[in-house]
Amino acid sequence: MGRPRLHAGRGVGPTPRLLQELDAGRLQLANRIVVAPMDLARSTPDGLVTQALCKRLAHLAQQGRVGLVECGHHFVGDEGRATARQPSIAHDGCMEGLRREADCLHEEGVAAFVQVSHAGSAADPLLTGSRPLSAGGLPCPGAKRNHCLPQAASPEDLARVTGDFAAAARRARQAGFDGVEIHAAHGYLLNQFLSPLTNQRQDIYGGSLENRLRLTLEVVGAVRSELGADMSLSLRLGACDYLDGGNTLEDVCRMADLLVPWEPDIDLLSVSGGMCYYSRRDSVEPGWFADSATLIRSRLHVPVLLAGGVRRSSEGEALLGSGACDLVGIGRSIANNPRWAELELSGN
């Protein structure tokens, strides 16, 4: 791909941590700045990638100054669609646009991941035409009051959903992406199985933390089988719910232990929020989920990505220096400033 290798100044002083290279499993990143996945709402009503979406993604690449751009969540099956302008990776008819999506980032000299998701109970029935699926009939704590109650996914439903994730990974590989990120955070389907706030099942997918994590790990296995030896796999994990009755920091430690056998399959762990979604009411410090990320990083050898409220390069440097993460995700600050990387990394 010819990704650029960035340097801090002209050989003066140590290279900032943000600009140091990193091996993320099967992929070497030029630096540790990641454009976090965002819902850019620029697909067609059918979920096809548009030129406007590609133009926006190229803008986020900051002229090759970031190491990785994660394209915002693409729905893996029609029943799992969350929003009207969300892009699709659910059908082979999406392939032309997906190829353009990957190509536009490679042309900017950055690596490209595509995030894949199933919204579960957060799916919009007006878009899908069906009652949403979830672990059971419980809504997410942050669900809209007028949102219909979901139905409990049957074993057949779960087999189909797992197959949809696998097929999405195959399309990502054929489209030329460097990696796939599985979305298991922010109150979407996999997170709905993981959290005790929404999962009160009595079968092998409910009860213990090991059982609640089962669906996510089945999806990890199915996706890895489609990616082959050269593509990277990232897991965005909604580890802690930060809500009464939800997954706690103690549970986060147990999750990390359960993920240890899967380290050969996972190249990157993106630690985010669970049923609190992508923010925290009790924290405004940059790197909102640093406590969860630090615990996971201390137990696994997989590089950890942390996003949430990071606006300045100095904040990212501090998170890297504290041991909370190996990569820093930055979203809205880069989206709002086409020169963010240039200005921040030059010290201006």
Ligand SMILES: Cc1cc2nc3c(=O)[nH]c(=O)nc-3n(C[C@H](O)[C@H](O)[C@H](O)COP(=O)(O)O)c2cc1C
Contents of the next structure:
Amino acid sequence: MGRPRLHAGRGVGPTPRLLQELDAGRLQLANRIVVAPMDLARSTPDGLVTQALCKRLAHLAQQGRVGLVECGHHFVGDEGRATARQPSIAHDGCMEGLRREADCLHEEGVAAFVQVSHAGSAADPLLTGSRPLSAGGLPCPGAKRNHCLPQAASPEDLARVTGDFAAAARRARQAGFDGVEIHAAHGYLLNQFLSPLTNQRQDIYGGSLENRLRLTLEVVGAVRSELGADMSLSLRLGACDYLDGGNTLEDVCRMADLLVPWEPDIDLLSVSGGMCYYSRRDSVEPGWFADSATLIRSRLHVPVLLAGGVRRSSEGEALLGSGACDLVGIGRSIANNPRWAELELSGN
Ligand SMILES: Cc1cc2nc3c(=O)[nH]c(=O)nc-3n(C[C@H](O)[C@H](O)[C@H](O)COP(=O)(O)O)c2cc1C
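Go ahead and give the structure of the form predicted in complex with this ligand, now that the form predicted on its own is out.
And the full complex, kicking off with our chain again.
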């Protein structure tokens, strides 16, 4: 189907950065506007995709005016489920719904990624029926009341979890998604290994930053091997914790250096918060994690996505112009207004 033509503001002038195509190897996008992943809480109690979820996703696609919609987190294994209406990508029985999810976005003319996650200690034991896994026995600093004290994952647990991420990637490919995003941010399992606030392990998954990043990179390798040559892999990284005792901006630079050898496997780095989750108490400027994103973008050649508090297209333009990112993620502004892109980009 034809993609709707976007108006580049009044009069003739340079194309706004938000409307420029992204041509980066496997990642080809019509423009720089990305709908950030959001759990839309519309799956069945078994985690199956519903018509209501597809309808909502189609709204988010803004009549084809965004470059990419990232579908919110899907749990890769039943033990890693975070919320009651969260969709599953954990079983082959989910395939029909997953196909409909990818199709409904393609019908709107936009690229579709699916985010895959394991909540670790943020899994809800009332839903999973088991004691949650984490790097160790420590809760996240922002743990909710329904979270219970986790148990340290054994090497066998980690092999199973990595296999679950790989199987989820296979299902995403079979369902027709254009890419998979690995959720390693916002206090979920991979982030619980990355942050010194929750990881005090003594084995090869704990201690140094290299060790704390190990599980994430093992998952990246396992997912990449299932995606084949054409599909994109995005890593949503909770790089800095912005909390005392957590990962710092200095650690962010070292993380970026550790990611350099993985650049051929990763097509997009979505920079977000770690143990502070997806907002920051100390910053209300649009693009809350711009400091982390700028550091990462200066060290890697992979395109960088930045989300957080962007309400106006002018704010997105400024972030792209400042060199903080290559793509701008927008969550609530688009969720609250299915005509956001039309109104913001029409120049009216
Ligand atoms: C209701 C809701 C659900 C969210 N679900 C997810 C999710 O599934 N995965 C994720 O990485 N981030 C999730 N986020 C965070 C968003 O992707 C985004 O980073 C955050 O909303 C900040 O962007 P915004 O200010 O444009 O909304 C969620 C945010 C909201 C408000």
